[in-house]
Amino acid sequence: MSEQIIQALINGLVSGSIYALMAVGFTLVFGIMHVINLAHGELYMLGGFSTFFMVSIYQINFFVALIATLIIIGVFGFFIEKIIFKPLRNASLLNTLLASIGLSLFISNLVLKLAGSDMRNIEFPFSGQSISILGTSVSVHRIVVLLLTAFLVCLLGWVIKYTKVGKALRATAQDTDAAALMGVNINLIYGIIFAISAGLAAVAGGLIGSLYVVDPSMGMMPGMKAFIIVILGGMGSVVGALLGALIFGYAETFTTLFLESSYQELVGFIILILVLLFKPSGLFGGVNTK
């Protein structure tokens, strides 16, 4: 049992780190732009397909393909903001929500039409290799995924805290009008936010595609989970999104270990309900943790 618990601790951390990539991008878009992007899961799915085609069809190195995926889907996200969400900046939250649902349906059906419904797996360089941690055999694949997600989250934190773009992002989040008066290009910042969000989701999709499979419907449940995690942590809170992702990852992993895998999808919703009953604004709602 001790080996199973160690394995579950590592698997929960891996799952939580991937959820964190999804949730951080989601909460940045909401926290700064006040947009709930329900097409976030489809950007995740596009990342999976982008990585698959580069690795399997064009024989590009997996890690190079991930970087390319981050850039490609990031640029796609930038133009999504300009084409779809920019005209709706002064519209109600409901209008932007409906626009994101329409975008989600369009992307998923387009990919289904072009790529078919077959499940595909992305080849990983260290597939089948393992290392021993506290006497337990752990897949090198999962360790690499964990290191990559941790690196990206830390890199994003560094960018937000120490770079000029990051300072502009924080200023825009605090007061859009004041930031504009101080010379911040709000139009560019909004595009960058969407690009970062889409790029992180795409990398998460590529990583999951290497662990499991890629298919046109793969983004639906992770997109919903990212939304739940953001609510759980507190809408707009990056720290809350990170903590919520870890809670979600461990809850699912230990539910599978001690109960049945069929309950895995249910446990996150139960946690969300319990948190909102006692703290409706989420774990970090109303706290300045951006």
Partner chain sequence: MGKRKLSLLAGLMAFVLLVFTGCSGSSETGGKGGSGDGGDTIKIGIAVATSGAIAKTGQDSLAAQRVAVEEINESGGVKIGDKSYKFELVHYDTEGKAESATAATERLIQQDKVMAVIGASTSTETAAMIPIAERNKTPMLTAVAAAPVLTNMGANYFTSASSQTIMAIQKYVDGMKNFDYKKVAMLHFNDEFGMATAEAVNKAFAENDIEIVFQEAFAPTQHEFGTMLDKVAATDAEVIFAVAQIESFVNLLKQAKEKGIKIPVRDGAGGALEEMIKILPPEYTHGLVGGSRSGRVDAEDHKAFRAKFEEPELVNSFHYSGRDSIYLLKDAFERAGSATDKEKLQEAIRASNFDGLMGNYQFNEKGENSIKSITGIVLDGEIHYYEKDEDIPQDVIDSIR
The other form holds:
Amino acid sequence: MSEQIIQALINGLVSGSIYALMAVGFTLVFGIMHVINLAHGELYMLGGFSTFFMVSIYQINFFVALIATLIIIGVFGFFIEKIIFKPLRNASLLNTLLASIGLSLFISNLVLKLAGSDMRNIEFPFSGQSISILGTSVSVHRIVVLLLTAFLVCLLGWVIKYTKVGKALRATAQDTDAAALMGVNINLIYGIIFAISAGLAAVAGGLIGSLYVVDPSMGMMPGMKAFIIVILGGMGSVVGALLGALIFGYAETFTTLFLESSYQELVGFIILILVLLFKPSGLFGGVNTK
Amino acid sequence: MGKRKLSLLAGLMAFVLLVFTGCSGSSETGGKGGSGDGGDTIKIGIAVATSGAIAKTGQDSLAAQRVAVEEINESGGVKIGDKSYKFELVHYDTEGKAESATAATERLIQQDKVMAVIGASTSTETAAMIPIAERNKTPMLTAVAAAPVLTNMGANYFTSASSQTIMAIQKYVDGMKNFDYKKVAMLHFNDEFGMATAEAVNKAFAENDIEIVFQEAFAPTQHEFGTMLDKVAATDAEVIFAVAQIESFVNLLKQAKEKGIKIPVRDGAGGALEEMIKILPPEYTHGLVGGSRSGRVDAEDHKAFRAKFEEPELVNSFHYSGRDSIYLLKDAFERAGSATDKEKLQEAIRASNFDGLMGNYQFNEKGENSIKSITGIVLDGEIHYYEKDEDIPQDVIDSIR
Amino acid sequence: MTKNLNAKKLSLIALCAIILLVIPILLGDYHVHVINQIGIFIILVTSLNLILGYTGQLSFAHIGLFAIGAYTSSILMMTYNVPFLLSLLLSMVASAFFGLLVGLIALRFTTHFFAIVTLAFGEIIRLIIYNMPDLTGGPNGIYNIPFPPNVFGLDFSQRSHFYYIILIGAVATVLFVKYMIGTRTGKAMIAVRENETFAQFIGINTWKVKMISFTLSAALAGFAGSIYAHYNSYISPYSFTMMESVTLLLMVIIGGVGTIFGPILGAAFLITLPELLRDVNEWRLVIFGALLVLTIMFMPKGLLGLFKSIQEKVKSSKKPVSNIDSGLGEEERKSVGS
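Could you drop in the structure for the form predicted in complex with its partner chain? We only have the form predicted alone so far.
Next comes the full complex, and the chain you just saw is listed first.
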């Protein structure tokens, strides 16, 4: 049993870290742009496909493909913001949310039409290898996913904290009008935020695509889960998103360990409601809940 | 204010009426089937999902149905009496949703005036369509959806031409005996198909002294199986028996291998081994045993049929199933001796004794078929098939156990 | 002058009534089926509009309450042989009861927190239905649900006859909601939507108003659910998913939120459009998605808003029509941030 618990601790961490990559981008877009982007999951799916095509068709190294995916989908995200969300900047939260649902339908069905519904496997360099941690064997694949995620999250933290772009981001998040007055190019910043968010989701898609398989409908659930995690952690809070992701990853893992896999979803929703009952604005949400 | 709204409403209704009457007019005269040469046609309706999360099976079976119709039309069509008819397919997407499926069925029967409907992809869609077929006394077949609930509804006009789980149960028992497995870990879907199979398997295994040492249900949307597999590894199970559709099965198998789980994984859904070896590299699929529902894919008929596709290696059991459904109808029409009598057609379908690619189709009073699946074993990325009375070589068994 | 107007109005009403009454005679079963689906969704979406459009609360739990109505009615009629009208009534009571329970918890939240909590409840209801096979058939659903008994020579197993039940249901629901928002409570709901703090300030018990609105709208959702179940004679948990909730919202928003006619337009539009696109099968959902984005980008006030602005341009009127924004206005957006 103790071995199973150690395994579960690691599994939960891996699931949580993937959710974190999704949730951090989601919460950035919400916190700064006030857009609930339900097409987030489709960007993740596009990341999976982009990685697959580079690795399996063009035989590019997995990690190089991930970086390329980050950039390609990031640029794609930048243009999505410019084409769809910029004109909707003064629309209500609900309208942008519904527009993002339309976008999600459009992207997923377009990919389905163009690439077909076949499932695809991304070949991973160290698949099948495992190392021993605390007496239990853990696959190298999962460790790599974990480390990469941690690295990306730290990198993002560094960018936000110490770079010029990061300062502009924080200024915009605090007060858009004041930031604009101080000479921050708000349009550019919004594009960059969306690009970062899309890029992170795409990397998550590539990583998960290598753990699981890639198909056009893979984005649906993770996109929705990112939304729930972000609410759990407190909308707009990066730390909250990280914590929410871990809670969710562990809730699912321990539900499987002690109950049964099929209760995962139910447990997730119940945790969400319980957390909100005690902390109505989410774990790290602002005090203002009105 | 009120007046404006009322006129708006009146306008809207007039618009809807116009659009609808316009629609029905165009499709009656349009006749986009384009048989052209004046030969009579018989319309067959297809309602399967070709979009949404479960698009794969529908797309595959539909592609094969189109090929089958082309084959039949080119080789003289359907011969009824001394006349010959051409088949014309009308397909509507059901999206995997019951609402869309019912509307598609109504449209096929009422507006396109099809003689029979083939559908759908999921049991939910199919179950919602059956009352409509029943009410309109229109024969309905399924080539994809396979849950026992469909034939349990007691519909007279519904017949299941897809591979039935219940028929495969004995196969699973034999499979366990062949390999001398006594302890099994069963992982199954918690949907209508998985639950029904799990129940039947539980009963059949118990009668044959095969112990199920671990059993767990999971949602079809689940992708992460790490912890579940750890739980299995902690038991003394000799084999994992997985009742899951390909989407989940691929993930389950991949993760089991990456985890270094030593015991073999066995397919309990009559799933697509052919599909599996295409997606995963040989080291993952080696030793996978499953009930293949494709029939002998190394047979000449299969090869000839596959050759009609651009990518023959992608042809799978849903293609064969779709192809058979059309030929089954052709056979039924010819025996019914009428191109317009749905009741006779229905009787002929139920009285079928038809040899398709998947096997011999005969139906019982509930509309269940008796297709037997054959055993497929994956060795080094290739499937080896064994029919029921064929012995599996001992060295193959040893290499997997 | 007013008399003249009234006469015109009356004749228009009569015209509408006649068109509505003869629809099943003029059209084939397929079209009647589509119109029936529109009718059922008009009931459901109109009830959603009460809480979303008039009270300003974005609820995703509606599909769950709809499911409770459908299951209650089916189970009562099939297992306990309760007559149709009584099952219909009891399914409304059941939905209202569960609506009350959900509301007690969910209405402690506002804006997107309310949205996500109701979304969770909607899913929890579906998952519970899914995991209670003894009562609900689980994933198999319930089949062979009986049609309402025949009256006046109408055989409700026929689409064209069932049409009249749906017609009466839809008209009654729309009139009820129209009446409701004219009452004191209804005006209080609008006050809550416009500015909750201010509503509290002028002495409105906003909690009570929101609870009433939520419970009423739940009861109507149960009504729609019951009709849905007996009309289709088959229900399963797959018809009550999160995506369906989203479709409902789209109907309200695309039609025009917070108006009587908006949801009617929205339901008609969103059910007819995919049907019209059936001929382009494979591109259907791609086009649908794109149209959705374009609709929101260029018609933020919905179809009704579009018609109104066209009308206004034509008339270049002096009196501006009161603009009703969607549930979450600018103010909430601001407070939601930071």
